[in-house]
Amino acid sequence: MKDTYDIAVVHGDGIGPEVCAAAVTVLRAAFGASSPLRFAEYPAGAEHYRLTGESFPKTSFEACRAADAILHGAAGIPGINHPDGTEAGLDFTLRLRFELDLFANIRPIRLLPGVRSPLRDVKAGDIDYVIVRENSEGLYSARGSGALLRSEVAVDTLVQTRKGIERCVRKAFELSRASNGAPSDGVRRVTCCDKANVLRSYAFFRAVFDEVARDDPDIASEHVLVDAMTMHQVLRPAHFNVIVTENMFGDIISDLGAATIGGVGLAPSAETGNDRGLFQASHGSAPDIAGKGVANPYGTILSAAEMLSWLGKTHEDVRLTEVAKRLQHSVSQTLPTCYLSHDLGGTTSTAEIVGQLCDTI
């Protein structure tokens, strides 16, 4: 335990100062006067590039690495990119992920009270479980390295270790057994998601996998190809309790998982190593709708949770354990008092939202 906690705060592009101030705002109205929680901002992101030729200045990351956390608002701006075509701000997620070695990007997949799902017949609690993305390597590792060859052909390499797989497999495990199991049937399940029927590195992430579960025989485990998946997902998403995968194939599942909650605005992150962590809403910048006011900023604040939950473990904190559980119960309350933004169907503003939740929580 700490008396204080040091959080970057990187507001990033876009809808990205809006509800990265929301999260802090509401963590401020939650701890009082003897909030813990110490913050400084720094900048990074496409308009930074923009101003300065620079997405990820030195500093910012000096400082995101001495951090106890990191929390991020969202990156990116359509046009911003490098000379090479790739988008400016992504380097402030992908540098982080691999310098500071956050190998697992643990993506909450949860229905909540007041939210209508696009599934038919499904209600809060029949969506709940936990997408473990691999952060470090897969097919994203290749970034910056990849190969053009005469404007003709274009290779970038999919790299995966044991080390890697093993650590994350060994964090899906542990996440189910900390949990409450699945809805469909209340059993603590952890499922592999990969294509190892085609190619050898999923088979050998799937067969890592199979000697973690070895070890965790109290857990059940099984295996998914990950175009079956996307079908489940949709079909029976009460099934599933943890699902551990590759880097790629975990961007693209936790989205459609999102989609079936009520959007990537409900759906918080928290890519975390063994002594430091980043937390962001897994949306984008969303610069149309930017310094409108109406951006939906419960992924943020979910994400903060999910920061204090970190921290509080890791640090045997119960003052940031606590506060995690209330405010996650006042998004849960807040939700189904038609406080739901533009996104979700309503019409309630950010500052709105903010409000009744610093009021309630």
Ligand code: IPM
Contents of the next structure:
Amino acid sequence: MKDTYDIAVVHGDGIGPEVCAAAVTVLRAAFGASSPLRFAEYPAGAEHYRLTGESFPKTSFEACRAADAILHGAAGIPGINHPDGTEAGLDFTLRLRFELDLFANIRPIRLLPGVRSPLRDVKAGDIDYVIVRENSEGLYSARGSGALLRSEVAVDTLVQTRKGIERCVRKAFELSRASNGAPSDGVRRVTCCDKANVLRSYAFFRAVFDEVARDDPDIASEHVLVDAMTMHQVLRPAHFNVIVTENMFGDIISDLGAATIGGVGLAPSAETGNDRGLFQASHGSAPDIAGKGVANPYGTILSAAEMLSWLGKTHEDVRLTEVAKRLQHSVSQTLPTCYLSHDLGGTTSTAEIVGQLCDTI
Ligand code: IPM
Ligand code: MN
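In place of the form predicted on its own, the structure of the form predicted in complex with the ligand is requested.
Now the complete complex, all chains and molecules, led by this one.
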């Protein structure tokens, strides 16, 4: 336990600053005058790149590395690109993942009360699983290093290591063990999502998964191919408890999962390594609605709650775990009282949602 925790706050682009400020306001309200959190803001993102030629200044990177946790809004503006055509605003997230070794991207997919799923006949509690997305290798490890030959041939390489797969799969089993199991049958179950029938790298992922699964025989394990997985997430989401998968697949199936629980605006994430963590919603910077006061802040606020539970667990500090629970509770009390943002079919502004959460926490 520490007296204070340094939180590096990086707003980013588009709606990033609005949702990030919303989360900080709610955190301040939750802790009151005796807050153990110390916030400091640092620049990064596409707009910063446009202005200065740097997407992620060294001082910001060092501050993130030194902080106890990093809270982020969202970054990236389509069209603000590196010479190779990739988006400059994404450097922030991607560099932190690789350089701080944030190997497990934990993405809870939970249908909360008051939110209408686009799926028929599902109610709050029926969808409640976690995607563990391998976050430090896979296809994304080619970022910045793929080859482009004569403007004719482009190559990106998918990398999977035994260590990388193993630590992520262990995290998945750990999360399953601590959970109540799948909503449909209460079974603690870890699903390996891969494409082992076609590619060697995914067959390797599956083989390492099976080795790790043998150490936890009391937790059910299974394999689902990624194409079938997209179908199951729509047709029988209640079957799942924890899903573990390669980086790129995790990116895709987490947006699909988010759609089933009301959209990416409600989906938090916790990108964690052994002693570092980055917390941001699963959504992007939505420049089309930026500055209008209508952005959905719930995803970032729920990510802030994930940050508190991770910090609380890492530092054995119940002050933080207790506020994390209060924050989650307050979100699930607020949503059913029609505090729905525009993306959720409501008319409530970002400020009204923040006000309500601050009053009720
Ligand atoms: C996500 C985002 C990122 C990704 C971007 C911001 C680099 O889509 O966290 O899911 O592609 O992983
Ligand atoms: Mn994504």
